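For reference, the chain that follows is the form predicted on its own, supplied as C-alpha cells.
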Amino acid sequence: MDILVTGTVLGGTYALIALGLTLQYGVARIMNLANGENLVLACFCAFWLYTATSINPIFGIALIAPVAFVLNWAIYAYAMKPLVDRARDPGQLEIDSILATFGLMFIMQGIMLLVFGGEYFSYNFLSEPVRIFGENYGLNRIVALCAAGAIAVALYLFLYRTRQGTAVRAVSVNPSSASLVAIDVPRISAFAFALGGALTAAGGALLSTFYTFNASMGVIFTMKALIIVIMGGVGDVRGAVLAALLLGLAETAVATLIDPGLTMAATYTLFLLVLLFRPQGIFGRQTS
C-alpha cells in the first residue's frame, strides 16, 4: 500500500510536469528542452511568494500560471514563430527548435544562477504527517496530489468538452487538415505553447512544496517529461497522466523493494519496453 500511495502521489506530480510539454511537442511541434527551467523558475517564484509575501503556493499558482502564458506566448511569438515560418517541412522544424531551445535552455539557466546562485532552496509548507491506510505521509505531497489531479481534470474538460480545447486537438492531429475547416492554426499553436508553459509552472509550484531545489537542475525534469510524452503518445493528455502513473509507481517501487539507486535504470527499461512494444506510445495513433 505504502508503494501505491507514494508512487501515486510521484506519479501525480510527473504528470502535470508532462502535461505542459505534451501540448507544447503535440500541438505547436516545439520540442522545448528549456521546459525544467520553466519549472525551476516557478519553484523559485513559489518559494519567494511563501517566504516575502506569506502567499499560500497552492493560491499562488493563480498569479504564477498567468505569467508563465504570457513568458512563453511571448517566446513562441518572438524566438519559435520565425523557425515555423522558415522550416520546410516538420523534421526541420523539430531539428531547429531543439537546437533552439537548448540555447534557451543555458540562458535561462544562467540568468537563474546569476540571480539565485547554486544553493539548494526549500520551505516549510503543510510539513506534517497525515495517516492514510496506517501509514504516515507528507500533507503537502497529498495536497499537490489533489491539486494537480484537480488541473489535468480541468485541462481534460476544456480539450474534450470545449470548441477551443476541439480546436488545440484538431491541430494536435493534423495542421494542414484543421486549417481547411479554419482553424487558426498558427494562432492555437501559440497558445498551445503557452498553455503548456503556464501547466508546467504550476507543476512546478506544486513541487516546490515538498521537493529541495537549485537552479541548475531543470534538465532532470525536462527528461522525464519527455520520457513520459513518449510512452503515452505524443499529443494525448490521458496518455501522458497514464505513463507518468506507471513511472511513478515504477520508480518507487524499485526503490523500495531493490535499490533507490536504480530509479534511473526503472525508468529507462520501461522507456524501451514502450518503444519495443508500442512504439506510438500507449494511446498514440499508428502512422500509415
The other form holds:
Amino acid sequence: MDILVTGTVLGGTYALIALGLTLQYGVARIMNLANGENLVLACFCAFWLYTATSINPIFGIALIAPVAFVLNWAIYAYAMKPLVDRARDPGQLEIDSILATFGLMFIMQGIMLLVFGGEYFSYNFLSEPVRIFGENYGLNRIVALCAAGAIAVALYLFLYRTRQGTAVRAVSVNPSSASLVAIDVPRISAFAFALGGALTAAGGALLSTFYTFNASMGVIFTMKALIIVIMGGVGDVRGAVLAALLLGLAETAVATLIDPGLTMAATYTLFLLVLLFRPQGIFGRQTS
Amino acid sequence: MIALKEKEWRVAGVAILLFGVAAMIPFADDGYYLSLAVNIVMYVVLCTAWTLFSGPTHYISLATAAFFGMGTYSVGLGIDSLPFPLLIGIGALAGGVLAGLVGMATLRLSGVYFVIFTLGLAELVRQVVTWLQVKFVGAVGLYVFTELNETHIFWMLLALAAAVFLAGWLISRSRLGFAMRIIGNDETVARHVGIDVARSKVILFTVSGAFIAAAGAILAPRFAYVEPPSAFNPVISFQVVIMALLGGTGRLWAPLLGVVPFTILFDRISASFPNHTSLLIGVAFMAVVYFLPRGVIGLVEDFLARHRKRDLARGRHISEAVE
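Counterpart to the form predicted on its own, namely the form predicted together with its partner chain:
Starting with the chain above, the whole complex follows.
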C-alpha cells in the first residue's frame, strides 16, 4: 500500500515531465536533452518564490509555467528553428538537435551552478502528515499528485477537445499531411515545444515541494523522461502517463523492497524490456 | 603480407616519426607538461576509438565512461593478485563484452534509443558496482598501488594510441570497413546488398569499447584510489563526444585536431575557473553544431579544396601564356 501511494505520487510528477518531452519530441521533432535543466530551473524558481515572497508553489505554477512557455518559445525560435530549416533529413535533425540541446543543457547547468553552487536545496511546504488507508503520508506529496492530475486532465481536454489541440495531434502524426489541411506546421511546432517546456516547468515546481534538488541533477530527470516517452510510444499522451506511473511504482518498489541504490537499475531493466519486446511503445503500432 | 602503396608508406613513415618524437616528451619534462601530455594521449585514444564506431555509423555513443570505468575497475579489483598487463587485457575484454551486449540490445533500433541508453549506461553500471561492493565487500573504494609512474603510463597510452590507429587503418581496408562505409551512406542500400547491418555495427562497437576500457585500465594506477563516482565519471563521455566532433569524424586522425586544443583549453579553464567548465562544454557543443558541423577537418578540407582550385586556375594561366 505504501509503495502504491508513494509510487503513484512519484509517477504523477514524472508524467508531467514526460508529457512535456513527448510534446517536444513527438510534435516539434526536437529531442530536447535540456528538458531536465528546465525542470531544475523551475525547482529553483519555486524555491525562490516561496522563500523570498512566500508565494505558495502550487500558485507559483501560474507564474512559472507562462515564463517557461515564453522561454521555450524563444529557444525554439532562435536555437532550434535554424536546425530544422537546415536539416536535409530527419536523421540529420535528430543528431543536430541532440547535440544542440546538449549544449543548452551544459550552459543552463553551468549558469545554475554559478548562481546557486552545487549544494542541495529544499524547503518546507505543507510537510504535515495525512492518514490514508491507515498510513501516514506527507500532505505536500498528495497535493502535488492532485495538481499533477489536474494539469494532465487539462492537457488531455485541450488536445482532444479543441481545434488547436487537434492541430497539435495532427502534426504529431504527419507534418506534411497536416500542412495540406491548412495547419501552420512551423507555428504549431513552436507552440508544442513551448507548451512542453511549460508542462515540464510545472512538474518541476511540484517536485520541489517534496524533493531535495541541486543544480546538476537535471540529466537524471531528462533520462527518466526519455525512457518514459519511449516506453509510452513517442507522441502518445496516454502511453506517457501510463509509463510514468509504471516507472514511479517500479522505482519505489525496488527502493523499498530491495535497495534504494538500485532505482536506476530498475528503470533500466524496464527500459530494456520495452526495447527488446515493444520498441514501438505500450500503445504504439508497428510502423515499418 | 600487405602490400602498401607509396603514399601509404609515406604516411606510415610520418606517423612513426611523430610517435617517436612524442615518446621523447618524458625526457624533456616530467611535471606539468608530462601530465598534460598524458591527458592529451588519453583523449586521443578515447576519441579515436569513439570515432571508429561513431564516424561511419553517425550513432552518438555516450557510453565511454562506462567502458572506461570497467577498465579502471578491472585493475582495481585484480591488482593485488594478477600482473598488470594481464589486467589490461581483462579490462579490455570486460569493456568489449559490455559493448557487445549493449550493441545487441540497442543497435537494431533507431539512433535516439541508442543515445538514451548509452546516456545512462555509466550511471547504471556505477549503481550496480556500488551496490555489489557495499553488499559483498563492505567497502566502496579500492586502492591501486603500483610501481608505475606517469612516464610508464604515458608510454603505455602512446602504444595503445598506435594500436588504435593501426586497428582503424586495418578495419578501413577490410570487408568490415567497406561494409561500414556503405552503411554510413545509406543503411537501406546496405541491407539490400546483403550486408548484416546489425552484426557489423555490434562488432565495431565491441572493438571501440574494448579500446576505451584498455585506456581506463592503463590509467588506473594514476588514480591510486578508485571509487565508482570517479571511475564512471559521465563528464568523460561528453568530453569525448565534443572533442571528436570538434575535430571531425570523417577521417581516422581527424579527432586529433579537436583533442589537442580542447584538452589544453579545458586544462587552463578548469585550473583557473573550476566552476565554468560545464559552461565551456556547453558553448563548445553549440559552436560545433552551428558553426563547425563537419569539425575542424571540414575547415581544413575546404581550405585545401579552394587552394587546389586556385592552383589549377593559375596553372592554366601559365600554360596559356606559354603557348
